[in-house]
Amino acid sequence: MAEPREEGAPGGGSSPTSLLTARGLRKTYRRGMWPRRRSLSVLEGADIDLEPGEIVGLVGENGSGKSTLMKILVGDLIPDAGLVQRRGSLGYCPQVPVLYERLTAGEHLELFGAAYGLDEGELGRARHEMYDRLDFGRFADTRVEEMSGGTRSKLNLSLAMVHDPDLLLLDEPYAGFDWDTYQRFWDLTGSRRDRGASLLIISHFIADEERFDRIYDLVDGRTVLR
């Protein structure tokens, strides 16, 4: 049975001003039917730690389970123990772009927007910056179904950084990303921490640790610092 998860409650080791902090993750996955049943242990005590203004790796293996480290601290999958608190709003990035295949770029945004409850002045600015900073404007009427991958991804991303988050879970965001995209997500990502956004990313390779405040490496189901 799970221990009890809490979000936005001090304790449990949490520095005051933490935007995020995870105790002791622990993930356990049951496959097949008995006798044949077996469990895969993918977590086995994970602890991570975003304060304000900074950009925090997550590196792993294929297999080794960032994405199911990244599910259980946005909330959309509950860890066999462990504890979760989140402070502010938060911006997530799955690793498989979620669209509507149907709507254009600027209907998601619209959407999101809405959703996010901003006004339209706040949405134009932001998808403004969104267009600009990433340079995909010119998709701006383009059917989803129409997009090529990289552009997909780049909507992605958008969706998660619309609102302008105090907090960015963002799985292997630039995978698919061109060169000078790549080098576009750094100018914008750095932005946002520089205005007090923390931002993690996992990722199964970093080429450019400097980039990054902290990285923690993942290793038989446990964050080590690097």
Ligand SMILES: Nc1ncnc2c1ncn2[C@@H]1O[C@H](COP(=O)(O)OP(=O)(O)OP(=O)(O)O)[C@@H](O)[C@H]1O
The other form holds:
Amino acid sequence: MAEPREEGAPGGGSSPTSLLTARGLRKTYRRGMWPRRRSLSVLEGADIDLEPGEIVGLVGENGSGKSTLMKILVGDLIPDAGLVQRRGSLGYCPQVPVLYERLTAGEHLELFGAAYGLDEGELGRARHEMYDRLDFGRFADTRVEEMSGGTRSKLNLSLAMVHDPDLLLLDEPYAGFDWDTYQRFWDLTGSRRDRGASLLIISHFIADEERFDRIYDLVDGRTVLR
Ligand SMILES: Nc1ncnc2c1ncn2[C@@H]1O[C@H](COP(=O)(O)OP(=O)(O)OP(=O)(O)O)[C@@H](O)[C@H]1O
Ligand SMILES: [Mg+2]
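Can I have the other form now, the form predicted together with this ligand, not the form predicted alone?
Let us now look at the entire complex, which starts with that chain.
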């Protein structure tokens, strides 16, 4: 896939330790054909920096462009302008779970573990950790088509974390979680942070504010550090 191209790199360079640096990201969605062509400018120069050992929040109104920005950061979407530099391994939890209806939780973890190059021992440990920390081991042999929304969200999150990546980008990962799972989520992400990972989490809840080391507000297509 083509890398986003550099353009001017406003806002200065990246720090030598940073795991992700994004500068001047712009994105306009274009739909339809002339004369009914419509365009919607979503990002108008967004910047992000992620350092090892921090949990960073990305907040903004519905439709402000949070998911668009995260898709660009992971390389899922090409920006019209701007630069993204990443270092280390990456885990991405999309807002809408991308799961196979006919496969079980265990089969998903096996598939993703193999894709990330985990050996049998590593996969066993990773699977056990995800089942235990998110409390869904009883669904190991359940097909996705029979799972509740919350269990799907646990599996979706597990697939982003199974290879213990340096950089974790999570798009509203706990939208469907009950209170106990929500607490478990913060224990799990906190321990990854303490081991040196960097996490960017899209969130809506003001109540989460004290859980983040830093927060970016996405306003009018730009990121503003709170
Ligand atoms: N593929 C697309 N084509 C055209 N417009 C799109 C596309 N994806 C998103 N949009 C529009 O871009 C804007 C930003 O969408 P995005 O999903 O990034 O917002 P968001 O901040 O993640 O919202 P939410 O809080 O609801 O998840 C919205 O107005 C949306 O309708
Ligand atoms: Mg979104």
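Remember, predicted model here, so these are calculated numbers, not experimental data. Throughout, rigid core stands for the largest set of C-alpha atoms superposing within 1.5 Å between the two forms. Residue numbers count along the first chain shown, from 1.
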| field | H204 C-alpha shift between the two forms of 2 Å or more, rigid core reference | value | yes
